[in-house]
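What follows is a single chain, given as structure tokens, in the form predicted alone.
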Amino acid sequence: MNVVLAGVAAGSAAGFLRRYEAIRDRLPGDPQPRARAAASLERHGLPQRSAEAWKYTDLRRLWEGRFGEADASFDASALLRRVLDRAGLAFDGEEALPRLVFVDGTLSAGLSRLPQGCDCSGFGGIDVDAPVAHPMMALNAMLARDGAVIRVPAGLDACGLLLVTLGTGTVGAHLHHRVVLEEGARLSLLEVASGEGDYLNEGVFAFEVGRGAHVSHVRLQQDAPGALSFSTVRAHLAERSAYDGFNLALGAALARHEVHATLAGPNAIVHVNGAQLLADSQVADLTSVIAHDAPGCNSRQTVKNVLTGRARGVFQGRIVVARVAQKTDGYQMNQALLLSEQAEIDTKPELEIYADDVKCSHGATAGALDEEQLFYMRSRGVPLVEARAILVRAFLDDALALVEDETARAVLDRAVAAWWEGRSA
């Protein structure tokens, strides 16, 4: 494909298109999905704020970024130790979780510890049906060079698996993961994203959750302060299956976590919960589109934001209920705690309902710490910093309590405590 940059739209993706031209002959798998993705980006470019789904998230830092290649000589073992230690997770020994570690967009076999029972194979290329009309999925389909294919056999409880994504320098990393749970299978996946530098961490997860299967996907986004972080999840759920997702966003200058879930079988369940704790001039966006395409399905979203400095949080949650999806139960709630006058929350919950026998609701609140509660605690000898910490933690508790996996919840608890200590030091 000859890249012809035309207008602002194509110009926004120009650097990525040039990179694709330079490496396309070395990319694995079928070249056709990548060519379609490149054609889509050439035609439409990356989103601008005039696009409704991106009106609150300015991607100029992504357009203007200059992301290079990985340093093959970099030893990531010390960085991984620091990341795991900060999360309270063991690096080695019997207590260490099975893990897959990706460094600058490539699997590190030496740092990984493959799990027993489930099949973890290497990246084989982009699926031919990849939805390249979505701009970030198109970017991923065009440039992804690695990722994991995880398959959990029918009836197997795969317990815990840790997936770590490390970024360094100014590397642009694109990972494409596929997770398949066969009938009745279970998997608890803990994802940790971190690094050092002004890198780009961009990834796609495609989940296929079979009949009666259950997957827990807990994500800790703790990328470096100068990094850009984009994560897109596609989840397809069969009858009586469940996808239970939670995203805790703490790091990166600009981050977006986007979930597209399709409840395709009766009585399926999806949870898209999260918390965004932001300071300085950080921007983090949690966007979801949940399609109820079968009867008797249940979806839940609880998203909390704690914002200070000039930080900005975004929540966009859309529930679409098809005519056939009677007995749908859908719920969305977004709440923000603004700790400074310059902090901002943009929230847009949406319901699009074509069935007539449903129970759907949404809500949003924003406010500051309760001055009466602060006064009450201080009048009883609680120092101001400690009183504020207690109230912030109480605000977050009901969201974090939604994480059922004890190991994952302990990691999130530790990360939240460290974030607040850094703000109140």
Contents of the next structure:
Amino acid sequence: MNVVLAGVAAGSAAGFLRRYEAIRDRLPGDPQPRARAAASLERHGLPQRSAEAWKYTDLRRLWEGRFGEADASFDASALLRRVLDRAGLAFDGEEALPRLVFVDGTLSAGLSRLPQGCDCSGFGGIDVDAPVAHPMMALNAMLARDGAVIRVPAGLDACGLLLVTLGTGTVGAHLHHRVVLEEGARLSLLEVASGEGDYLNEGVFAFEVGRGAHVSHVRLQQDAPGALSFSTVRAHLAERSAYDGFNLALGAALARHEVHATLAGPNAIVHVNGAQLLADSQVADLTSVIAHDAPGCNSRQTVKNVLTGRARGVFQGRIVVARVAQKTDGYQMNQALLLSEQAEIDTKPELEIYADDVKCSHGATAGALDEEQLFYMRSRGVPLVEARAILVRAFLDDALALVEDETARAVLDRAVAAWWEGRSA
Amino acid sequence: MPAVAETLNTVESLTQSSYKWGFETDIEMDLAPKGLSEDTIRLISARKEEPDWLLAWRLKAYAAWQTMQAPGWGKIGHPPIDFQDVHYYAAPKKKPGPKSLDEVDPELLAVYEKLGIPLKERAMLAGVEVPDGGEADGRDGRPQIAVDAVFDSVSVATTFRSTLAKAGVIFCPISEAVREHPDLVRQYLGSVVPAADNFYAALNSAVFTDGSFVFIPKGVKCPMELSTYFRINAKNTGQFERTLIIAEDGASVSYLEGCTAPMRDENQLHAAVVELVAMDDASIKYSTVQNWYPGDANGKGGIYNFVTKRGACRGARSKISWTQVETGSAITWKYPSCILQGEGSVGEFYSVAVTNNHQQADTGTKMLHIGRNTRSTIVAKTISAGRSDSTYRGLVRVMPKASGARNFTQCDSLLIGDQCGAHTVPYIENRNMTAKTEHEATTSKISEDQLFYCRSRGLSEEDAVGMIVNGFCKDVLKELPMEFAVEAQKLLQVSLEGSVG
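May I ask for the structure of the form predicted together with its partner chain now, the form predicted alone having been displayed?
So here's everything in the complex, that chain up top.
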């Protein structure tokens, strides 16, 4: 994989469309939104870099769409154990978190431990009004045949829930998750994406956050080095609600995490924070579109990139403030540490503002480790390797400290430390 | 410098219609038939008595243009432009390129006097003889300015040519440069903005009619400021000027550009190309006060301003500095850029863009860091009022070899009223670990406290807003040559007229 076959037409979604034709009769739920998605992909294809939103992320490796079906007999328990071990999470026993485990695009009931209280009923299909103008959302609406459906009733604090997606071989997995928080509900979702092989891990999350509800969505993207990893989050926020997201991207050959948040009720809050730690020829992209559609809302983004080898980090952040969204407070910060001569960072923070009483700002910086700081530490007897580690860690801390959930925070800390050790070894 | 007197008057009579440069002049014109074809291009080239290579170059650009599409990425909206409904050549019916000012049509001189442009050298040299229309007092001791006046498609007068010639500086209409200095023009024309660079640059390359040519030889510091004043006058015409400025090793020049047009209901097209070349240790400072007719309060009429401006810092330690105050035009689409190729070269971009009523501006810059230790600074101030939309769009690209490159970018937007939009779209691409890029952007409104303070000191609301806006833009205005800075401040106030209260 990862080699474009000669003769594949630019932007062609033909491979995915063929797969849809082959399995469409077996896909659950309403066929209508799936057909709409297929029609949209047939007409527009997959984006090329000439499309503004995909300027920095080349989907060439996706064009041919050569991803296969899952092997239903595959036992993923050993793989899950390894993934959890690596994350410092318990596989079983008292300490094990309630979890939903998806292997190659389907729920594995045997590996999951369903949580109590909140309703995690089975996947019922794609929403009739699922948006299909976005290429990833269309791909998902066309092919997803499973996903988590989580409903947290009013006033309930559902605490922690672990969502694991495992990919293997050259399987193309498409998951469609739906998370609904009723008024005043709380949920802390920790997502771990991992696997083995040159697979495609593509998922869409639809969050519906009710009045005064709060959801934390922390992602650890540790997909296999040959994998393609795409996650697209749609979040709709009611009055005084909050979506607190964090994406730590470490894995995959090509990854894009995209968040579309709509602040629909007054005084809602959205955080799209993250860190991208990349080496070799990895590409990771964090793209966000935050629509302030109500007054008094607050959006915050702090994204850090540590790039080495020939890696490329991408940040595209767009804040759109509607006329009614007075007293908006929007903030974006994207920072990059370039640790090698061939690393690259591409940043595009965008403000689109139609209301006059707002406070919006963005900042972006890029550069190497500060020689003077390194010199200072070395002059105090700290070896170079350690001094670099301390500075990188300090650089990342601004972002990591924003993760409030302690379990999730510990998982991320561990993953960051392991990544750095792997680099400096 | 241009229009100081007029602007003063305008500010004094704020109740009247604010665009004071909107008069038409009835001058007998030599018009090419409407429409664009190879024949039109051959006709322009023939009228200009151009050499064959230039005609071939134009035709190549035209062929490229026909395969291109108007760019759609800007945040601007307008009905499709009918490129066949434009006269591509319009010249006052006198022999172009008069030998001295005495030969210039007195009616034309009157136009420029009305605009406040000093085309009379003696008046300036003596510093006492004030032309009609009232140059401001106290001009004694001010630096002299040489002016090239472009009226529709042709340059009608260029002042101070002999003084400049003594210093070795060439300052003349580009059509004349093609005849007098063909080797220089051929060497540099299209070397910074290639003929098929983009849709509007290709159009310009095919049909450009006039513009200024500046050549500053090795080691020469241009003895005075150079200025070109562009005036669109004829109906249904487009203006396509081309400016080429070359500063050889160690040379330096400061160049000013001003522009106005009559008030008309139809939209007129202006698609210019400016190319700057700076060799070792050379420096070029390019200042613009863009005041094309912006259309009326309902968004009717106004100039469509699609401009490609680019400077190449080819030599080591060379410097190109763009300063622009954009208050006019119905649509502004303009990104003065610097290609920082020479080691240690410096690019600067200082911009104030003001939009009111239904104006749309999508403007910014590109800084391409190619050489080692190149530096760039971007300061962009965007002010939106009325129902207008204003966008800063900029690119900072650090190439792998640009070790030690530095960029600092500051973009601030100010919104006046709740029917306008202000947008910021920076692109930052860094491919060198030793390079450092920094970008900051803010959006806010005029603070109630500041307004209240000014009001309590007896300022009218409009004056208070003008003062606060001028303060907001200070970082940019201070980069302008003095005469321009005065005019720009007044212009800001006039442009925002009617936006408060």
